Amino acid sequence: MDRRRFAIRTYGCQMNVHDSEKLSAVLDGAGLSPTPDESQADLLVINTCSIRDKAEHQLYSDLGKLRQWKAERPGRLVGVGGCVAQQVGDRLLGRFPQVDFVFGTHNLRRVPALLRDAAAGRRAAWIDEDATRGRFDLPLARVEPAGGPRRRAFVTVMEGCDMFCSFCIVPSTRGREISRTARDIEAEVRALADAGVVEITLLGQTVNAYGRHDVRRGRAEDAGTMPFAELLARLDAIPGLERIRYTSPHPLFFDEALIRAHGELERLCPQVHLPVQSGSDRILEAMRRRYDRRRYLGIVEALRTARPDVAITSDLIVGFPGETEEDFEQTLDLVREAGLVDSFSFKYSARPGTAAAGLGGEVPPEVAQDRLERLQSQQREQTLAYHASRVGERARVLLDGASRRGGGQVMGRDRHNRVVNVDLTPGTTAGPGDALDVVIVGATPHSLLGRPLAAGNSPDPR
């Protein structure tokens, strides 16, 4: 008898992407088979994001359309997980009769039981917070999915956030900070490396806060944690691993040891995604970010001293309540002074239960949109200038597959996490998971253009 098939739609951050990978492993262990084709699925799970209202509205639009999907085949089931599920809970069941079960961010392990109940006609929501490390005890995602062997993998090191920035709903949807043991993290990374993974990205809502509460209380050894820089050094020594990244850090937890690590650890990539949100001290204080622009720029300078070629990217919000044109100009100035290689920028979106939602002083939508466009225009210019400065350099590119540019090109990322599109020379064959030595021959605002230095490829993606 064929196994029932499932598909997962994923919205949001890398943590959500990795949660979907974990959920896929959970469902596989429960006797279901993954399919990339939703029309062939018996179960569809939507893994949601609520960091901005646009993502939440996308879910409601999706659910409205799924009435027809369920009606096409008797017995089909729909589940909703992730941050909106954690935020809204069983209200989703009341509003959308086509939803069969709901599970929160801490409840991936509960999905098989929810699925069995749903198949028996019992709809339920499970959004209890799990403050134990047991929530990390999940099967590893497949290292050899249908699309071919993985060379990259996400690894969760901590979850939750204790920062309570005034604009952010994450502490409500992800809970308080909790760190995995270093032993478990190291074991997972070793297993991935043994299976052929060469690049890992360490994940956490404030990833460089890893172990901080245990360290501060003098109980890190008993708890099995350690300062984040020490964890990086331990992972750097694992044979077979070639690239280490992490996201997203908080500027408050950038200490001297972490900055030194960027100059000392061979496998730690020369790229840091360092969210700043605003360049105005007044707005940063209203956001409860707990640093000012001088502190942020000091971290940037220290990172470049430790690793001169480091590529720094960031997150930025425009139109925060009370933001003036002067505040916004300070953000533009910080982007220039920090020399940001790239950034993700968004208009402020009020989220329920956050302190900023009640601040007043709303920025008119058309003003916020104008500021967003001006910021993104400046960033495109800076990104293009950075890419142009790389022309003539050699780079090692770990390939993902065919380029979206078409024309027979392949694409991947270099150690600076920049997209490189490569024209394969005659006699050069390469595919997902391979690594190519290239020379950078061109630049666009979105990617680098590369040409292979020699025919063939290599498994060494440094």
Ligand code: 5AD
The other form holds:
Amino acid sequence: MDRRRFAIRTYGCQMNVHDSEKLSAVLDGAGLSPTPDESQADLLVINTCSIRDKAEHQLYSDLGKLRQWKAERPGRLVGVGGCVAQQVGDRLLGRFPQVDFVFGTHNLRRVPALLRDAAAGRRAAWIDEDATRGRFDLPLARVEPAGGPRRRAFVTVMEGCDMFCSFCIVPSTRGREISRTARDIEAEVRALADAGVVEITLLGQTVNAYGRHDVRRGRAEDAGTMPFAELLARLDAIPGLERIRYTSPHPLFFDEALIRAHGELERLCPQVHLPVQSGSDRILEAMRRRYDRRRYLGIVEALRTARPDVAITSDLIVGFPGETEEDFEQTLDLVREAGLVDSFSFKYSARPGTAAAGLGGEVPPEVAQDRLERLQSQQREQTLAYHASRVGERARVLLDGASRRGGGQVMGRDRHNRVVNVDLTPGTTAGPGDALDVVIVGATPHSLLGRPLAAGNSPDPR
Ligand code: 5AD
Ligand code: SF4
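Form predicted together with the named molecule, following the form predicted alone:
Every chain and every other molecule in the complex is listed next, the one we just looked at coming first.
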């Protein structure tokens, strides 16, 4: 008999993308085959995001449309996982008859059982917090990306968040901080490198908080963890790897050892995505971020000293309750002073159950929109200036596939994590997974343009 086929729709952050990869491996192990084409699928899983109101609403809009998808072929099943599933739980089953099962962010391993029950007509939700490391014991994601060998991979080092920033729903959807053992992480990275992966991105909600609770209690050795910078040094020694990245660090745990690592470790990329959220001390305090702008700018300066070409990017929120024009101008100012190469910026969205949801001082939507546009337009200029400063440099580009710009261009990322489009010289071919050495010949606010240098197998330049 044909294997049943599944498709996964993924919303939200890289943790969700990676959870979908893990779920693919779990479903594969349970005898189903992946398909990118939902019209061919027997099972559709929606991996949801609830970081902002809009992301959550995406689920409800998807579910509306899925009634038709289910009606087209009897026996089709719909599962909902991720942060909205964790938050709403079995109420999703009550509200949406088209949902067959619900699983929380710690319950990927339960999906085959949920699926069996659902196929037998028993709908269920499973959202228990699993505070054990057992939940990391998942099969390695084996599914190859379409069209090329797997060269880049995510590796979870910690999950959960104990920071409780006042605006953020993550501590309630992802649970308490828990770190994997360094030995498990190292084994996974070695296995990936042996299988041809050259770039890894270490993942965690506050990735550089890795092991911190164990280290603070003096029990890191027993727990098998260590400070984040030491973990990086261990991974840096693994043969075959060319690039190590991590996301997202929290400024509070950005210690000197981590800054030093950026000056010392060969494979650690000259790129840090370091969310700041606001440039106003008053707002940072109300956000419960536990650092001030001086401290943030101090980290940036120290990083630049350790690694002069480091590309720093960030996340920013505008329109947090009580944010004045003056607070906002301090954000604009910080973006300039920190020399942010790029940033993601968002309008504040009140999330249920968070401390900020109860604060007064709402910023009118049109004011927040205006601030968002001003911030983004300043960022565009800064990004363009940074890209322009790179023209004439050499870079190595790890290719992802065809360029969005079409016209036979390919695109990939350089060590600074910038998108580089490359015009292939006529007669040459290169595809996903290949590395190309280029000279940067053009810049836009979105990407760099590269021209291939003569072919050769030079090592990834630092
Ligand atoms: N409203 C707007 N943006 C938010 N973020 C997190 N919570 C909210 C919220 N309630 C943003 C932060 C975070 C990024 C992943 O999403 O900038 O770093
Ligand atoms: Fe959310 Fe703050 Fe935790 Fe980041 S550190 S996930 S913003 S609570």
